[in-house]
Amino acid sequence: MTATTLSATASALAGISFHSGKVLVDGEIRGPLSGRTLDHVFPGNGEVVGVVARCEAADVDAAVGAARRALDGGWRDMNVRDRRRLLLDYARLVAAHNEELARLQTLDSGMPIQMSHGFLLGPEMAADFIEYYAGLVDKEIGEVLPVYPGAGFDYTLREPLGVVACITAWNAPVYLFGAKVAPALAVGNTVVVKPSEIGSAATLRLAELALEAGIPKGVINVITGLGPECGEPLVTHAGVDAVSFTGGTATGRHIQRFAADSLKRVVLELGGKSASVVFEDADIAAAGMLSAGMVAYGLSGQGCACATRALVHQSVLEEFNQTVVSTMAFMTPADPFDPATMAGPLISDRQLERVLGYVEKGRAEGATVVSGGERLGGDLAAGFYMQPTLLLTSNQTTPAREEIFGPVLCSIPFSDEEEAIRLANDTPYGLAGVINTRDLKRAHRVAARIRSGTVGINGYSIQATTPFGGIKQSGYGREGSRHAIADYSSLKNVYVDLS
C-alpha cells in the first residue's frame, strides 16, 4: 500500500461525538474539578482534536468516594443472579456500539479502523471479557477443606477486594478495558479507570454504556490527567484498596512502591522483549509474515506482547529476512481510518524521535539496517508515521535488549535449539514469546524452557478464556480466565468447630 492522503481522516472527525475533556464519577459526567484540560493530538495528522481532563487529588477523592457508596450501597451484596445479568445486558450493549467505539478508538490512538473493529483488540473483544466474566459470577464457588485431628467444618469463600483502580494504556483501550473492569466487577468490586492522558474518549464511553445498561451509578468512574498530579493520588489513596496497572515497566516500578506503605494488592502488566524462535524446519513464509505483523501490521510494533526479536536459524536467516521484507513493504502505514489500511502511525511525535534514536543507536553498534529506518514523508509528513524496519543484528545490542514500542524488528541468528532457548531467555523481561517449528517434540520442549508468562506454537493469541501476564520486568498477576478472578479477591477461610 501506498501512502494516501488522509481523506478519511478529514471526514471521521468531522462526524465523530465525544464528551472532550469530560470525566464521569458518580453516574454524572462533568468537566475535572480544576477546569483545566490537556489538548489531545490526534498522530495520525498532528493537529489538536480534542481535550482531555486534567483531574487531580479532588477529582481522584470524588471517584474513590463514589466508588466507595457504590460498593457499600449494594454492588458488592447483590445477588449473583442480578450481577450475572446486569453484565450480560452490558456485553450486549457494548457489542452493538462496535462502530462508535471503534471510531474512537481510533480517534484515541491512532490504531488502525480496520484493527478498531476487528476481534483481538476491538469493542467485540471487551463485550467477550464482559460476556465471559458475567458467566463465572455464580460459579466462583468456594471449597469445603478436610480438618483434623477433631470434628470440624471448614470452608473458602471468595470475596472482593473493594475499590480498584484501573490504569489502562493508551495502545489499546477498549481490550484494556474489558480485561480489568470485567473480572473486577464479576466478584463484587467497584472501579475507578485512568485510562492514558493521550486518549480517553473509548474509555469514557464504555463506562457510560455501562450506565445504559442498569449498572449502578459509582460503579464504574473515569477520571483522567497526568501521572504525578492523578496517577499517584489514585494509587496511594486510602479508599483504593488494589491496583492493576497496564504499562511501562519504569512506571510499573513506580506503582509497586506507592503501594508498599498500604501494602495494597498490586497486579502489573508491563513492558516486553518477546522473542519469535524461527527453528530451521518451520513454515518460513508464515513465521516471517508472522513476525513482520506483530512490529508492522495495526499498532506499530506498539505492543508490550509482540515479539520483537526473532531468532531464526542461520540456515534460513536469508529466506526469512526476505519474507519479512516483503510482508513490511505490503504493511506501510497509511490514514488510520481508511478502511483499507494495516499499519497506523506511532502516538506521538517524541515517541516517533524515540524509535528512530533506537535504530541510529543500532548502526552504530554495528546492526545491519535491512529495510525501513526513516521517518515517512510526502502526505503522511504532519503524522507520526515511520517505516516498518527489520535490523540484522546481535542480541547485545540496544535495540535487541530494550523495549523500543515501534516497527522495528531485531533479527538475530542462533546455531542450534540451545542457542536459541539461551538467547530467548537473555533479557530482563518474560511477557511473550512464539516457537515455530513442525516437530511437535520440539516445539513442547522449548516451550518448558522459554521463561515467559505466554508462549504461541506457531501462532499467538490473546483472548477472554486465557490467561495473559509476564514474569520479571514483564510483572506479575494474570488478565483473562478464571485466574484473574484471584487477583481481583481475597479467599476467606471460615472454620467451624464440630467438637
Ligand code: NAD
The other form holds:
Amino acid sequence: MTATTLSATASALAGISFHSGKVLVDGEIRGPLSGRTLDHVFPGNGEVVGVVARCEAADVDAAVGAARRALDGGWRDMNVRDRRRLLLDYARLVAAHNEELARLQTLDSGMPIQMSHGFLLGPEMAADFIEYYAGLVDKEIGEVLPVYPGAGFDYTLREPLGVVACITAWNAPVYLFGAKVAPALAVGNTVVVKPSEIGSAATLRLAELALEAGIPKGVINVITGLGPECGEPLVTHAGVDAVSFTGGTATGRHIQRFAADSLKRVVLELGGKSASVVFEDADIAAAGMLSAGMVAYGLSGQGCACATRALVHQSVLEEFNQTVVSTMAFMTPADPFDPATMAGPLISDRQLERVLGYVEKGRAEGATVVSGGERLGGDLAAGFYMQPTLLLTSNQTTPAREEIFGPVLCSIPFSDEEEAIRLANDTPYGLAGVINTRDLKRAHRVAARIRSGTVGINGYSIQATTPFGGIKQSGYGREGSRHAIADYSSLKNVYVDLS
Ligand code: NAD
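Given the form predicted alone, corresponding form predicted in complex with nicotinamide-adenine-dinucleotide (NAD):
Below is the entire complex, every chain and molecule, led by the chain shown above.
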C-alpha cells in the first residue's frame, strides 16, 4: 500500500514540515553529535516519514551541560513573577499551536487526529498543565511553622532539585511533556527531555515554542535515541539530579537500578491492568460503552490507564458484552488523519503481532473470543491495524494478567461484591479503575478498597488539577495537581532563634 490509499494521511504528510533527525540543545536545533539516526515509521501506513536522532553519551553530556548552565545562569533564581509570566506566555503559545502540534502528535504515535486535537491528550492539555503550574510558581513556596517552648519561629523553603531528566513513552507525547515539564520548570528546575525513539516531532516543536515564548535557552533541552544508548547515560549522568520516567514496568525497574548508585530522585509512571467493575444495578449500556471506548477508541488500548479488564456481575454479563460488541463495531480503526476516525493503528508491526499472540494464548488457555481478534487488511494492510477484541475469560489467563497495550478487553464474570474487589486487586498493577453502580454507598465503599492510584465512579478522568499515578508495579509519584510539586522539589527547613 502507498499513502495514496489513505487519502487523509496522504494529504497530511504532504503538508507537514517537522524537525526530522534533530535535537534541541542549548537553544539550538541541530543534528546529533553522534551523526546517527533511526527511521521514523508512521504506523498508519508503515512508511518511513523521517528520521529520529540517535543520540549517545556525547549528546547526553551536551544537553545536561546546557541544562546546568541555564539552571545556574538565572532560571533557578529568577523572581517568581518573571517565571510565572514566562510560563503563562508559553501556555498561550502552545494552545495557539493546537493544530500543528496535534498533527505532529498523530505523526509520532498514530493517534487519531480527533483525539490528538481533543482536550484529554492534546496540546490544550499540555497548555493547561503549563498554565496550572504557572499559577503555583508563587504559591507552593513553603510555610511558617510554630516552635516551642522558646522564642523563635521556623519556615520551610521549597527548592528545585536541579537538572531533571524527563523520559517519556511514545503513546501520548504532548500530554506527557506537559505533565512532566510544567511542574519541573515551575519550581525552578531545568530539564533534559528524552521522548521515545519512535517519534519526536511533537516534543521538539513543544520545546522550540518555549524559546519563542522567551524561556531562556538551555531550560528545556530535547535529545532522542534508544534506551540503552541515550536513556541509560542520561539516567546515570552525574549532572542529572532527578529522573521522571513514563514507560513500561520492566524499563522502570532498570531505571530505578541505574539511579541507585547516585541515589538521585526517581519518579516512575508505569504500566497498568486496570479493572472496570460493573455491578448489577449499574447503567449497563453506559458501562459497556465506557469499557469498549477505553480499549477501542483513540489509542486502540495503548493507554496506561485503560481499564482492560471488565469485571461484570454474572446476571448482566450478556447484556454488557452485547453493548461492548456493538460499540466496538462503531470503532473500527481507520486512517488516523481522517477527522472522522475514532480508532487508530497499533504502534508497530511487532506490537500488532504481540497483541495477536495474546489473543491466541488466551484462546489456548480457555478464553472465548466473542468478537474481533484479527488483523485488518485491504487498504489498511500496510499499516498496523487490528479489530477491537472482546475476550470472555477468567482472571487467570495471560491476557487478563499482563499489560497487552492493544485493543483487547477481557470480560470476567463475578458473583458478589467481595469477589469483585478480590478480582480487581488480583493484579500486579495498581494504576486506575472504574466502579459502575447506582448505589452511592457501594460506590464509595468499593472505591476505598480498590488498590490503585486513581479510581473513577461511573466514569474516568485525568486532568492538570488532579493527581495521577500508581502503586504496586504501576510505579510511584504523582503527576498533575499541587502534589506533583513534591516530586520535583526538596523541602528545606530553616529555624530562627528569637531568644
Ligand atoms: P518503554 O519503557 O519501552 O520506553 C519508554 C521510554 O524509556 C522511551 O523513551 C525509551 O527510549 C526509554 N528507555 C527504554 N529503555 C531504557 C533504558 N534502559 N534506560 C533509559 N531509558 C530507556 O515504553 P513505551 O513502549 O514507550 O510505552 C509504553 C509503556 O508506557 C506502557 O507500559 C504504558 O503503560 C506506559 N505508560 C505509562 C503511563 C503512566 O502515566 N503511568 C503513561 C503512558 C504510558
